[in-house]
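First, one chain by itself in structure tokens, the form predicted on its own.
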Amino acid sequence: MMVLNVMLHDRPMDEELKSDMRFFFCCMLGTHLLRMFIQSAGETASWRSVYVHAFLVGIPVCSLLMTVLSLELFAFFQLKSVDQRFELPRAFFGLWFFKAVLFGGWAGVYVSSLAVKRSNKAEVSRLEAEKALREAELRVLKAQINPHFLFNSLNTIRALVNEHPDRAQEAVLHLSLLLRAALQSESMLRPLREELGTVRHYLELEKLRFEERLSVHINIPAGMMDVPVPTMLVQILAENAVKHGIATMVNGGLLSITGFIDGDTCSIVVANPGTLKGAAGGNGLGLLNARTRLDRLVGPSSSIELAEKDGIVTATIQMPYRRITV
């Protein structure tokens, strides 16, 4: 711009340089004042008040101040007389309008950057809050280890100590591994193979208590072993199957856990003899929490459904088929 003005208006280079330096100084000072004025609205202010603060107050005031300063600097350095009747009003309003447009464009960019920054900050806060909520849910889940199950397991171990010490040692090992898996897991999701490991420890302890009344069959395709599942989800369904199904049947029955892959979807089915009426506990808070956790951790395309057919109750988990290691 300086070179263009020198060529078109035949102005000395040093004079044009001084003019551009004054213009640059006024622009820097004006944007600094405008930024301070916008920030004075506060980080919690609504965007409507921020825009009013910036465009209806800040820009006109800063443009006016910088226009006056520019003219004063011009008069001081140039020492030229100005026709008060014509040239000064025209120069004043023209310069004020130009600076208003300039500061308006700058303010638009600055406020937009503030909006992006605030949005990113809000998203980070939301994710941190969601993470804290999930961790709290997991801690609550760990704290809800069935005390009756622990009591029954300890009674079973006590009964085996004298008559079958080898089986008692085996039971203690399963119980310790189960508690370790339940209490030490800090992940919201874990591979299905790890979840099934916890389920097997639990079922081995229950088989010691129910003996021949409880039969277990687990059939999961190898391709599903790395599918991420919410921690303790299958475990909860297995506990419900034993508590509301096997334990209520005189002759017990078969508890089966099977997996299926159908295109982009995989299913885990926990089946046991019984009725949905007898398994009323499975329709309560436990199942509701399980569904909520599954939706949050896996997504809305997942589901848990209970069904009964021919005296067999099934709990079916459906999830996207993703072979990733958690």
Contents of the next structure:
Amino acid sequence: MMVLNVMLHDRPMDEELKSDMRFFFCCMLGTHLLRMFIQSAGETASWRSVYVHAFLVGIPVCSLLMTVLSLELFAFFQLKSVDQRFELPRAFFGLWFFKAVLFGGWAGVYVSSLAVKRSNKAEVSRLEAEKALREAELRVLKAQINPHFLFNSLNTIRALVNEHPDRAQEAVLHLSLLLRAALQSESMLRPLREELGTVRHYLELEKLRFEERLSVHINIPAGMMDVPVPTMLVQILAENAVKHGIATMVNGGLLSITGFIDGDTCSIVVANPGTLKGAAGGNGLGLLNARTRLDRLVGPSSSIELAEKDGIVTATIQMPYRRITV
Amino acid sequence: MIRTLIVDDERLARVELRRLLDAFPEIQVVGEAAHVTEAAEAIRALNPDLVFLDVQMPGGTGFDLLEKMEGALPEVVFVTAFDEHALRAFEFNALDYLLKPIDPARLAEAVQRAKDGIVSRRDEEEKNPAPPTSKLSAEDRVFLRDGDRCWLLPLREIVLVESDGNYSIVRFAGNSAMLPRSLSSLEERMDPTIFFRANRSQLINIHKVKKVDLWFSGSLKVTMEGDLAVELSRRQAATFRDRLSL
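Given the form predicted on its own above, produce the structure of the same protein in the form predicted in complex with the partner chain.
And the full complex, kicking off with our chain again.
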């Protein structure tokens, strides 16, 4: 640019050099400011907010340029008032315009390259989040059809085919209904009545497996049967009660499912003999999933609590209760 | 005839396995057990050649049972409903396992494998008849566990055993595992013609000695396989010399 100016306007070399140095200094300062402002938006900021920040920083930079321009003009008119022969250099405004466009262009390119980088990063993190979600869903599905239970049940049924063909037929039916329920969308709510139906199918199968080691007692007040509960929630608690309780006891024990209504809350208690220490032997993923789903589907006023007293482990679901008036 | 024990906490699972085993005339099911304690007693009382062992049982897993066993271990085939990490962790492919519901073809393979194992060990014992004591022979195996890894290791593979309080550290082929038994109790059960008490805290396998060096004032320094160095006290060094020179 210096060479261009010298050629076009016959201006002395050193003056042009100074002017260009000033300009490049301004460019560097401006770029640095831009970077600072963009970084202040945070590493995770989207490409849109990069542009917004660039625009915001553009306003003070532009007003700075305008101030410098008006100061130069002001100084010129002061000089002119002293000496009428003083003239504005040729292409004064053109040069200013040219510098402004050059700087604007440079800033635009810089911001755009940053924005592209950001948008790539944002895309990658979005894909990663999606992948994590899908994996979590898969884990939920896997946890709902416990492979141990599934293959043990199939083994039991195979043994029953010879011993009691009629009971084998029943078992196949229970298993089918249970699998169908497990394959339903996990985000759905359904009346407790239906959920208990699934739990009964499950427990019937486990009774075939554990025989006299498992006895079941279900007592839910009729008023609670229409309470909406997340699909497979009570089922998971019952499965835990068998896996960590009944199955670890040589003589088995009683698995009870009891419901209570207390004012505007209701609770479902799943109890089994055992210790909480044994229950912690798993990865706790099932319970964590159950809690997340309950929170999402029923709301933060709901909860699942585990407790152990006198060799009995209880899992208690608490939910808001609204009496349905006809 | 292969004397066989079935260990599973579910009656129907035992029934099913028994039915499948009917197809093998060489298998004689001598007993059943429903949990770890019962199984340990049955193994002691019946001394079976082969055990079909469920992994998940009340009162402890199949691994706990193997760890508990004092005498020689029978051939073991694990039976489980699900491909467990713990079973795949077995080193040297030492252990067979079947998945429920059991595939008869896989069962036939497992039985054949167990039979081969039993026959080769019987041959070995005939060649080198063990003294008629309760001592374990070189071909007998111990169950070892180190974190997630498990081994069923013939005693002859052990390089040395070190005392660590009430525990013992077994070193073999570049690995080591902890046993919940004191060194003296282990020494009592091992064949003294193979295992030699080098000093207060170490028991070495004579067949795994690579090099013997003279050490200070009549003591010996023994280098074992895997370059483990063991010092023999003067008194033990004399016994060791006698033993080696026959």
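Treat the numbers as computed from the prediction; the structure is a model and nothing was measured. Here, rigid core means the biggest group of C-alpha atoms that superpose within 1.5 Å across both forms. Residue numbers count along the first chain shown, from 1.
Once both forms are fitted on their core, the CA shift for residue 164 between the two forms remains under 2 Å.
In the core-superposed comparison between the two forms, the C-alpha atom of residue 115 has shifted by at least 2 angstroms. Positional change of residue 63 between the two forms reaches 2 Å or more at the C-alpha, relative to the superposed core.
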